[in-house]
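Encoded as structure tokens, the following chain is the form predicted on its own, with no partner shown.
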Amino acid sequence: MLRVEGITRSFSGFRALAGVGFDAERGRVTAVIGPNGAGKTTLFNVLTGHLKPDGGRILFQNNNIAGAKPHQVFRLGVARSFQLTNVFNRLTVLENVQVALLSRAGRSGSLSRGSLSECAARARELLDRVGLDGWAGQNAGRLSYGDQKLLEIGMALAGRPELLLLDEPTAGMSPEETAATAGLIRRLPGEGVTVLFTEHDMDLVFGLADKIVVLNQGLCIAQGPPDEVRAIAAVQKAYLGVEA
């Protein structure tokens, strides 16, 4: 579904991404891991059009989307969540998802009560899908940080994506919230959504991912099935750790 070829990106002479390349297969869960500053969030920003790459290609279903605007990438079927939550705090939980649904339909310029009510049923289905149906009438700003991350995933799913990028989806979550989010991610491929995610919780990564891509200092130093990646000495040294 996604092929990344030789992506580079620099900031004032600092190379954050140095020829990164990997594939994400349809119907699979792919994880991107690496130490802080490895280039993971920069990679996600490039993939979704929030940053323009300096070089390389991003093939989504064989279409080169490198340099496309975020709304263009979204319309093609790529959605994302952010490392820091990005919800409308003064709207209700239900209204957040309704706005996302109207945006997907190209109607974000007409957020009337009538327009919102038209998609209320679908919005409630999405809230149930992410486990927030009981919070529909609450202001999003009153949710815990973990629940705001779940709401953001629900808003991303409102776009009916074929590829969903999740940037540290369980950061700030309790163990119970983490387990619920892991269950959601595990179900998504069976519902037609391919997943690419970054995460620092290695138990979660190795429990969910079909494939792992490892970044270090902007370079892709390894990729493959979890058991193979875990055994690579360079990965252990850069991120997973070795016995003293």
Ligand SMILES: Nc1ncnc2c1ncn2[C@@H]1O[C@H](COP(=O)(O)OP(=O)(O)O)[C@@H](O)[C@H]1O
Given for the second form:
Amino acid sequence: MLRVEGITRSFSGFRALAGVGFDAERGRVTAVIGPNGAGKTTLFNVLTGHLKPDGGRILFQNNNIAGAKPHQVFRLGVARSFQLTNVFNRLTVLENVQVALLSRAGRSGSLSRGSLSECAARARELLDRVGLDGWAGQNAGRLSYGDQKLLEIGMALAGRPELLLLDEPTAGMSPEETAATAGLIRRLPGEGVTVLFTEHDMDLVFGLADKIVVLNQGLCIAQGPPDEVRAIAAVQKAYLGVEA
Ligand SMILES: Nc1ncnc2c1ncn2[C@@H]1O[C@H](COP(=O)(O)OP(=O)(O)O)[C@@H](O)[C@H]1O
Ligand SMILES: [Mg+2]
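Now show me the form predicted in complex with this ligand; what you just gave was the form predicted on its own.
Full complex below, order starting with the chain above.
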């Protein structure tokens, strides 16, 4: 589904991405891991069009999307969550998802009562998928941090993405919220959503991912099934470096 080839990106001379290449398969959960500063967030920003790469190709279903604008990438079926910047605190949880649904339909300019109620049923379905159905009528600002992040995932799913990118989805979550997020990620491929995510919690990564891509200093130093990646000395070294 996704093939990344030789992606480079520098920030005033510093090579944050130094030629990253890997594949992510349809219907699978792929994790991108690597120490702090490895380039994971920069990679996600490049994949979704929020940063232009200096070079390289990003083939999403055989379209080269390197350098495309965020809305173009989104329209092709790639969604992400934005660490709460998309959540409207003073709208209800249900209304947040309705706004996401309407904006996907290109009708956000005319939020009439009619169109809002039209998509209420679908919004409830999405809340059910992310486990927030009990919170539909509450203001989003009253949700816990972890539940707001789940709401954001629900809003991202409103766009019916084929590929969903999640950058550290469980950061700052309680153990219960982390478990709920893991359950959601595990269900997504069965619902037609391929997942690419970054995560610090290695138990979660090795428990969830079908494939692991390891970044270190802007390069992919390993990729493969969890058991293979765990055994690679360079991976152990990159992580031992962090611990030291
Ligand atoms: N906008 C930016 N300007 C300058 N340096 C940046 C910028 N974004 C990221 N970097 C640098 O690029 C490197 C990779 O960062 P990042 O992609 O956030 O890593 P990760 O998500 O793996 O922790 C870091 O050294 C970071 O300081
Ligand atoms: Mg990051």
